[in-house]
Amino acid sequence: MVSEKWVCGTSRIAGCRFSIYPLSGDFVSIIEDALKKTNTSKVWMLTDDVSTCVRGRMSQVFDVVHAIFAHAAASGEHVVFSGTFSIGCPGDSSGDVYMSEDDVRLNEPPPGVDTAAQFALYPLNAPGYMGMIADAVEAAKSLGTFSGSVHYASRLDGSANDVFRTLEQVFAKAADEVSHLVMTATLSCNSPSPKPVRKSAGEAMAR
């Protein structure tokens, strides 16, 4: 018998557990400054010694995570973000009070720096998941950020604003089609490493 704790409810609370890594000796102040400049009043947020968890309405989760990354990126230092987004988790019930917030965003991230990203979409318990992943790739192509496939992920390139816009749109579209969705994303900005030659949308192959 399945425990009631893991029975899916009707709440569509979304969340992201992430870590951000400024590759700088001044990493503490960069992270603290990014947090200080980000309005988090419409989300539930908790930071421990490993990562930060943000939960609430999907729009507000992306607003906060985007802003934190963008403010850290504005430091000019090489910054890496690694996060897992989720919606529809059967065990996610506490903190639903933030679902009563509206979709008006409170943050205006600074102009986005060039950002490279790799993301992977995991529609859980969805027999047609490959079609949903293909749809995500097509959406990224239409937004001009898709730059090819790598093992176990799809690559995005563009400004931080464009990359987060893509991640949010593909996540939101897939969330409308499946009850439990997970997306992993790794972002890098201000990297000293040269980028690979970017493929055109016509040349890039879908996953």
Contents of the next structure:
Protein chains: 2
Amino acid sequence: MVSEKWVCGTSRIAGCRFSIYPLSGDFVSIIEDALKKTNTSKVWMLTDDVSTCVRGRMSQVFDVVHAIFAHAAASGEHVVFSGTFSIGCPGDSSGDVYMSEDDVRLNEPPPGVDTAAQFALYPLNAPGYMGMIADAVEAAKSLGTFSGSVHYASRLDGSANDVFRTLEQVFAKAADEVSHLVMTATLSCNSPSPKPVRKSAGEAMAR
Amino acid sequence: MVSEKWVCGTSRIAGCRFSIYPLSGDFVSIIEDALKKTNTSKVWMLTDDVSTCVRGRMSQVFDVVHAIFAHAAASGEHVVFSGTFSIGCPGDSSGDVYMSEDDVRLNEPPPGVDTAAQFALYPLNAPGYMGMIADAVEAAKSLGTFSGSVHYASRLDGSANDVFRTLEQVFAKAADEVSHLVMTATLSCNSPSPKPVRKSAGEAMAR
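After the form predicted alone, can we look at the form predicted together with another copy of the chain?
Below, the chain from earlier opens the complete complex, with every other chain and molecule after it.
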């Protein structure tokens, strides 16, 4: 039970280092606008010239990155999210004060834009890590977002809401099983490139 | 000795799944132009609507992604590279034919643009992984590109040439020590955001 790990300040702080890339000359205003529309008061957040880091309760981390992506996507431009989610990095404690927040989410991201994603799960120091990755694929299949494997990643297709729900569920499940967990994810919407023809549910399930 | 692993088709194939993001309305032509200027004949390469995957000898993989980034950067636009390098993924063999290529590099990337990078090393199923990450930081310090640690990543600053040389060296060294290795890297150039004030060598070394 993750909740037991949070008792008495024993932190199980999660985080995400990510960037939003609007492929547009207006990228600065699209990013600024998305940040302005997102309530980040329950997370620690710091932006530098390469990326942004958000830290806090797992639920709040996913709430914030989902909202920022969804608001940027609402610009209609081709927008990409690229990030690394992490929990249990040894010695990782700054920002612990945000763990005293509750799990009530502050954001209501706009209706989910059609999104393509590629994600990979990396449980560290875990001999059974390949089994955990297989479990994540099964979870994505049961949520209806899994649409195939590519080298080094699994693909998800669906609304931004469905994709982020899948990412959060597979991350949360794996984080219950291993101390240090990393997950990379790249999400793309409004791309001018055609999506690959999606396999039928049966074909996708067989992969 | 990695070379021994390559004898007789026993593959030690490396790969990189990456995307180039020119933050510009001209992103399509910048990407197409960079691809056109890069010789990719010694690697297996496949692009979908989310990312591109390159596979082959480690030297050729780094040669190709470096060249694509450098050519895109030469556009003068704010360009970002985001990618995951991988070697030793179990069951990972398609594209093995490219392992019969030699290590002679085919590209001469344009003079390196000033680049900021954040990278992270993930040795899988390796109890000593934190020590390997510390070794990578030491290697980056000795190459003069390390400029500090941030949550979940280490920062590099330098020319694109210096940054890619650092990434390749730390990846190659770690790949000699562990079977399955992953490294994420985000590189940014021509950003309108100011770089953080870089610490002196002494301060950076002390981190």
